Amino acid sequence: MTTIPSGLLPEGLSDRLPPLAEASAWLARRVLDTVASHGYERVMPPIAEFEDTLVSRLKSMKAQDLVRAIDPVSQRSLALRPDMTAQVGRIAATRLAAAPRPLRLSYAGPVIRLRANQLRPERERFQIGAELIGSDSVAAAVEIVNVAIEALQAAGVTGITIDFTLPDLIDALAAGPLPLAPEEIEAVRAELDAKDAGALAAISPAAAAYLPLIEGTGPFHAAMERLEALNADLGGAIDSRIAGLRAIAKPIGWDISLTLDPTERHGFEYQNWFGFSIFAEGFTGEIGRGGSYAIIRADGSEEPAMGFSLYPDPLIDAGFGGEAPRRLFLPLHHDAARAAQLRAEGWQTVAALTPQENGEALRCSHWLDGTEPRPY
């Protein structure tokens, strides 16, 4: 019989210890306070739901991709949430179906995946986000993108890059000005993802017409000029998308880098006309994404929505929000009233329980000498 070492956790799961646990809470507070200042109200969905309910709202995952268990009460299959956006959509479509629109909601909490990937080996992640439900207009996109940027900046993140995409552009072109056979669409998507011009042209003459979309990738303004040239060749078929991207980009500050990849689809399985990824200097991979999507109502109809999700674990592990607190050691028989006053001023106090305790060993930077804090 194999003995499992005491304290061993499942692969991909880990404890977050001081001071990183406090840094995580600090960062979440900064982001949530920022989105709250724009009118987004917090909801707290449960960590698990009935599997069929959750799967029906997860367009990018199937039941076999979820961590599941049998509920001993109902004997129905439960699933741990891999994403909170779907849960917020459920709340909006059911419990808050009669609430005035647009409905602004925010959330934060852990999510868990059945499998990790090489880029992010952790299976449990922290997710923070905001959803604007009832509109997927350009104005809604402008708000969502700028609230996401403001929230990250409030948490101290710099060197932000926003990468725009048009998730359903290929479907729109294939059904209209650049027709493709049904069996060609997925192949065209794959080669555009790979940015393989030779392989794209080899699919068919119709597929070769999509080559300008590879050139329309890169720094935003140059890429937009190439996308606009394609639009002119198509007789203005994507005028509304061009205008939308220009309007969304216009109010973004000069200190934010903008890029465009009009056919990017990884991670945008449920977005429709607009999507964006968020990157930060010094970090591999995206730290967030968002865009427009549809929520399924109880009657089967759809409601438009726009939102973003942040996955700040890499930021927390790198020390964002990890400012050392002012910890003050209180000796035995200290002045309790003065200690309370110092706590109100922002000090964290650690009171001695025995004469033998050492404030420095308890990670205190100061000790209370009568009525005044003194550094060690």
Second form
There are 2 protein chains.
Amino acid sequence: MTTIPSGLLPEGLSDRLPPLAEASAWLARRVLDTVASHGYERVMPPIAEFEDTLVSRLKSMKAQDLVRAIDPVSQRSLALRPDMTAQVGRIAATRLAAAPRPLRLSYAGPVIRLRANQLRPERERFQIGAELIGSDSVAAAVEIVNVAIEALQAAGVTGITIDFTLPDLIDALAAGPLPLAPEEIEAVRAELDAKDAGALAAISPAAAAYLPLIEGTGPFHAAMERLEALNADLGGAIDSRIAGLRAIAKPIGWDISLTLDPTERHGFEYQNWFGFSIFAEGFTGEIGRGGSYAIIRADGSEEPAMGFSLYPDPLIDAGFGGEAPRRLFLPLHHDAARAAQLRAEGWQTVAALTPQENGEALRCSHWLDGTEPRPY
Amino acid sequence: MTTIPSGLLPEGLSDRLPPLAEASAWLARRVLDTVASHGYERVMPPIAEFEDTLVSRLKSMKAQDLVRAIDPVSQRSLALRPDMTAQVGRIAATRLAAAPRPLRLSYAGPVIRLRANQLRPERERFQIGAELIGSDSVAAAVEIVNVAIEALQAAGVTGITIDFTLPDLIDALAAGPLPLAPEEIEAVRAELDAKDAGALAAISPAAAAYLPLIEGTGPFHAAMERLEALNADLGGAIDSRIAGLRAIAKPIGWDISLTLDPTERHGFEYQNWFGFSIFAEGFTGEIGRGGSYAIIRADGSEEPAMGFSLYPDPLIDAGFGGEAPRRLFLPLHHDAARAAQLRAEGWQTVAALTPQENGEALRCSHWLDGTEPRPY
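Next up, can you give the form predicted together with a further copy of the same chain of this protein, since the form predicted on its own came first?
Entire complex below, previous chain first.
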């Protein structure tokens, strides 16, 4: 066995150091405070659960991607959470089953998976989110999308793009106005993913009827016009979805870019009629995601829900976060009462332990001269 | 296999629900803000590491107590952190090895172990702490003890007791003024733990010389007098420890109870000359702990350090935390600009999604009538 430096961390797991760790905490606070101001109440699920409870609520998670261990108490398999939304759904369906609806819950914490994917090498991520349980209406979607935007803006994020999708649109069309043979559906999905018009048309004449959806992708207003034209051709079969998207987009400010990709499905394995991804200028890959879904109640019935999750790590690593604090060096035998007063005014103080210490080397901008902070 | 309700959690793992989850977040913020105001900068280590890196820095941790998994990338064993202090030590010794000393770092997050112990059935705990790296002097101890007290008081904790200990005192006495045969040391420790004077005296005449340490336990000032009498009998052999304890105790306010148990060792496996436990009125078991220790540098040498960790879960479960927010119901078609203004003033708003909703049932104390909040 080769010797590995004792400070080395496993791939995809990392330390966050000053000042980025503080920026991360600051960003999480701003998001959570915004969400709380809209009435979302905090829940804190445990970091591990029984594997079967967790996996049954995670449609897209494979057991081998989870960090698992045998519980010495129950002899059952435990798994670390790879996602918190499923845990919040479990809480809503069990311990908070009798709480009045709509139920607004928020959460924040680390999530971990054993295997990363090529797109995202990190195996631990920080997740922050809000779930509105008891409704998947357009009004619920309007609230969720706008709270997500407001939370990111409160954290200083600019250049936000929201990409809307209709995760179950193809299923709905295939079961209704644009019938497809069951064996054709996956091929149609794949070519819509690839935006390959030629290959889509080549599947079958029935599949070719889905061509307008490729054109219904792009900047929101132009894409909506093409989706509306398709709807007209279908005799208004997707009227409610069109109206829903229009209503959700309406209150969103001019400073947010809106796009539409009605057949986007990656990352929307459990969403139904509505989904959205959040992007920010300068960051490849989404920084958040949300939409409508169903929670499985204890009796097996379904309850509608709407929510979003943010994965702010890329933002933090890019330096989003509060301004640097003012650091004040306190020499030996300083005025302790004055130092306490200055801390209450927002100073961070660094007290000397020995006569030799140099406040500037400890990155202080000022030192306490009697009762006054003096710049170095 | 019996059917287990899908909402059930493994023993020792639990959900924290409103309003306790919010109280938990509030308490953590107050502690972290206090610690930051004294110049401690945040670090965020990952939730999992290579098992050997983690265990080598955790003297008292058995591998079977850890949640472990084989890393599919490196084929090495990963372990979830059961403690964050060791991770902060690793960071100080590696990535921050060149940062100026004293280095002040803070941290907060979940820690988990696979096996709980009888005293503490919970397997996941929240840990918050601060470490001062580069000194284990009396001045460092004064700072750490007082920052810990200030942080708890900022979070509203009253009735605080600090119990001081001298973790390596017996080793120091046995190697010097009160020699013991190597095979006697463990027996002397055990009888001192049990405070059993008869059994201690029965070990040997050498062991009987440790009897005054049993009397040197209890309320700080009385216990110190007995420890000082022993020190006088030993010709001042523990002068520096006596002076250290006196200096640490001196600035602590009258509202804090101080006790001394000079031979207490449980939970102080890696501390050396100084340790302390924190208790609060009405809570059985300690809510925090700290002391002096050594960090192993990359070259194998040792660096002195001083720190504390809090485990605030019992406080939170008892309801410590901020006051309940004011919740304001927003009927359909409310004045959105006014609602935003009220949120900025500290209201939490709950927006109606349908005409049927009842704000009182959603636990709102007020509703927005035009531009004015009205009580229900």
